[in-house]
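Form predicted on its own, single chain, as structure tokens, below.
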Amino acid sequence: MPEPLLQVRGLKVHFPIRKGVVLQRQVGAVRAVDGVDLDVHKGSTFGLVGESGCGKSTLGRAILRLTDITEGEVLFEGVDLAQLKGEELRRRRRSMQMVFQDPMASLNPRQSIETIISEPLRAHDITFDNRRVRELLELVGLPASAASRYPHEFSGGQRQRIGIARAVALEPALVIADEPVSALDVSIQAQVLNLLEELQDRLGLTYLVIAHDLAVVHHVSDEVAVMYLGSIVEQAPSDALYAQPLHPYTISLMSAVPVPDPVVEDSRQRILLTGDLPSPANPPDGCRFHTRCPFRQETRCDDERPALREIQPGHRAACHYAEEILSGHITPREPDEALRAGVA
């Protein structure tokens, strides 16, 4: 197999809790991500899921350099990003590039479609006419004539395309798309995902898409690693972990989501997480899951965190009993009775 377009090792993103007005002491962090490892591979798309303040979108803009990384290794065609500084990590920027959640918010609202799309172009010295921009619009399949104007007189269906027009601008090898279709209507959704599929096959793009929504990622991704409380805890091809998830976060998840024939729906068991997400500030001890987990097991699960490891071929899940929960030895407990056991 190739080497790895993108590689990310033992990544690490920790904000600092500062205390006092004047001294401002560090008194703790909040580990919004706490050693990833990844790989993505060219021509790819590769997706990346978890619940609101897992550290998704942080590990997207980490990735970028939008966010200072505190420990570990981003390696982009073999360069360490990491390590890179002004001009040179400039020019490695023109390679990579985010389209956001927030149509609106991502738009300057004081300049036209024309002047948005071609600003990665003038940023990067790159000489270009309005047929460019022409070009670009017809490419999402926007009309040349919404060049002149201006973000607000568009759905957010057709800003997003607008987004996705910048970000492709600079023909990119890997675009970060972080919550690309979360704010959009459903019946757009799908007109959004599938014109990231056909500019992939046309620009040869490599896709990191970010979403908590489960049916997303398994529609766009080969690959698919499932996020909780900063890190990694379950990895796979997008049709195995669907067909088959091993980590009980990701059981839990998949139980969530409803089954569009209520004969299968009726039948299947419900998985209830009970208790809060722990605060990043402050993670548990041992399995970071195990404050919520239904397959918790006394002793082991408190104390010992649990390694990324490979259970089936190409299939790795950060879990004690993974085997036994794919042989059928540990099963969920009921909600009642987990809350007996102390997890709350």
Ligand SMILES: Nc1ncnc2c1ncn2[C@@H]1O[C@H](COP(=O)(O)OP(=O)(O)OP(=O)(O)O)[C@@H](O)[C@H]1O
Second form
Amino acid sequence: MPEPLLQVRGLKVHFPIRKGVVLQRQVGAVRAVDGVDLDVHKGSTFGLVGESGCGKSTLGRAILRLTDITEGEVLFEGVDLAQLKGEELRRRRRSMQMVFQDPMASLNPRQSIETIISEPLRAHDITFDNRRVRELLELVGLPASAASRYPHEFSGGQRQRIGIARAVALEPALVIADEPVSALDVSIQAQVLNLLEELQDRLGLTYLVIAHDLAVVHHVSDEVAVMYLGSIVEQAPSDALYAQPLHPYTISLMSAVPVPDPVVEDSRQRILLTGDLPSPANPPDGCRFHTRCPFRQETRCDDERPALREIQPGHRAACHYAEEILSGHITPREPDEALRAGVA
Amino acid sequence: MTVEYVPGQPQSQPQTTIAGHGDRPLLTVTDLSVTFTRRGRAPVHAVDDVSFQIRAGEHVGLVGESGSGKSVTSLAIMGLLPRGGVEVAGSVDFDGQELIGLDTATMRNLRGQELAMVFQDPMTSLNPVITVGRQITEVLKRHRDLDKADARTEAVDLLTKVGIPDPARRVGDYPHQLSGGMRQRVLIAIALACQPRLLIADEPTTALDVTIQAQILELLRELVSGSQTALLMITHDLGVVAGLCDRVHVMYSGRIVESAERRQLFARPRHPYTGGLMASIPRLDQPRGVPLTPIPGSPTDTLPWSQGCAFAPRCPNSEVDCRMHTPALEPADNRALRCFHPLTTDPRSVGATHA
Ligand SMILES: Nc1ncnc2c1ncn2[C@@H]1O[C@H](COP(=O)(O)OP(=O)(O)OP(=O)(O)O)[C@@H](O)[C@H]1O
Ligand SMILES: Nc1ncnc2c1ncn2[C@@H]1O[C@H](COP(=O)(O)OP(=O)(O)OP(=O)(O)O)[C@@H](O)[C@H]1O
Ligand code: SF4
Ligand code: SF4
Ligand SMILES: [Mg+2]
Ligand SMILES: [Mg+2]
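After the form predicted on its own, can we look at the form predicted in complex with the named molecule?
Expanding to the full complex; the earlier chain stays at the top.
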């Protein structure tokens, strides 16, 4: 296999928690990202899924150096960006762009669409003309007449198209899309998902798609990683992950997603999780998921942190008992039992 | 799970069947219209001739995209619309009593006792400077005449029932000390404190993570099933109604465009909008190769209902008549449909075609 376009090694991002008005003593840290490894291959889509606060956005921002890295490295085309300076750094950065969740918040309301989508070109001193702007608009399915208009004149879906046009203006190799459809109406989401796929084919883009919606991530991704409290707990090719989730968190997450089909809804078995997500400032010892895990086994799960390891070819999970759970030797506690056990 | 508490009904009473029985409906909404009028602006017909019924014990879903009029419908039923700049027409009959135009005091009493509502953002309905325990006991004292000690016992009981751990301690917490999921549970506890006969839940899980959403939906299911409490579930998520509701009404641009029993609706959507929605959402239980068929345009590309079909600018089945005449909501074997050229095939498998 060729070298991955993007390699993340042992990445940690900790945000210091400070106390005191004057001295600002550090009293702890939010371990937003706490040891992540991943490879993204050229031309593929890598999906990152997990619940609110698990560190998805922080990971995406750290890859783009929009957030400081506490530990670990990010290699782009085999080169560590931290080692680069000046023109070389600018050139590499140009090949990585971001699409944001809230299309309105990420577009300057006082700038025309032409100004917005050509902004990255100007920032990198690239000469361009109206034709290039029209080309970009056409690429994302907007009429040329959009160029002279302003963001408020567009619907949410159209604004997201504008954000995508801006992201691809520099012909990047990698696009990190953070919740690209979650602010959009259901009927519009598919338009944007299809557009992202089409642009990937036409421009040979590589995507890192960050989203909390499992169905969306499953649909767009070749490879999916599931995050929980700052780490990856499971990673596999998309269809393999959804056909046979191995980590208890993924199993529960998938059983919790409502499916728009009453026949499926009536017959499926739900594994209800107890409790809320613990704080990343104070993550549980041992397996980080043990406070909510319906399969938890005494006392190893409470004491020993499981490593992300290969359970099946190309399918990795961070659970001590993945094999036993897969074979059915360990079964989940009853959902009602779990529910009654309290929702912390 | 066994939930001993059954709102609105004594324990021993046998359960009656839920959908389709012959009793008089608990709630009958007839030709409800809500128009926002602001000086210098065109009036907004947020809700336009909406009619539906809910029977005791029935779970009814109201689905639609942003701005389709779901929340305004529920606020109109609950008498919670702003006073000025809004015109309400039509009728909301709750167990023989007309709610539209009811005086404020009577309506407030009904809201505490018979009707309750849970909103998307629990923070907006909880008082931030009063402990959650007091917010529950206040309701109990006001509407159920319990004394202080009994109200406290009942509050702890209610918190236990909605799955809040260590409830005796939690009654002393302020809303900000609770997570989003726990706040929503508190809100449900408050809503159920008076054993309402109708519970309206407006996107109660939209702001929550999917694992917490599953807990809350399970809780709602347990609390209302087996009781005679009627539930109006408002959501944009077809998956949520698929698992929870007996009957589903699909709204578009202020009007109901299709109504059906949930199995019928999902097995065979007939309105191009309903079918379009189903074809445009990725499904977790299908392989990833299945292509999505988006609905073109956006929910703001509408035609005024007074001119024709509001969905015509986006509809794959639209023809000339759709822009000249307004389709009526026509009943047809236990369903209702507002469309001149309904779907004959399922858009989830092939492109939309029509009769
Ligand atoms: N600048 C910051 N300073 C301190 N803590 C932060 C900062 N940014 C993020 N965090 C914390 O780091 C954790 C991870 O946040 P992050 O935004 O990466 O999560 P996420 O997975 O993207 O969540 P969401 O789905 O809600 O967007 C959270 O606990 C968050 O509060
Ligand atoms: N106070 C108000 N004044 C003027 N217009 C309003 C007011 N409240 C709602 N509307 C309008 O009424 C229409 C219906 O709004 P409503 O809140 O019922 O939509 P919804 O279906 O609940 O959408 P969402 O899914 O976004 O919650 C919208 O066009 C909205 O802009
Ligand atoms: S290691 Fe233990 S607690 Fe962690 S996921 Fe596996 S079974 Fe659950
Ligand atoms: S009436 Fe016409 S435009 Fe409206 S939904 Fe039916 S076919 Fe489409
Ligand atoms: Mg985020
Ligand atoms: Mg609403």
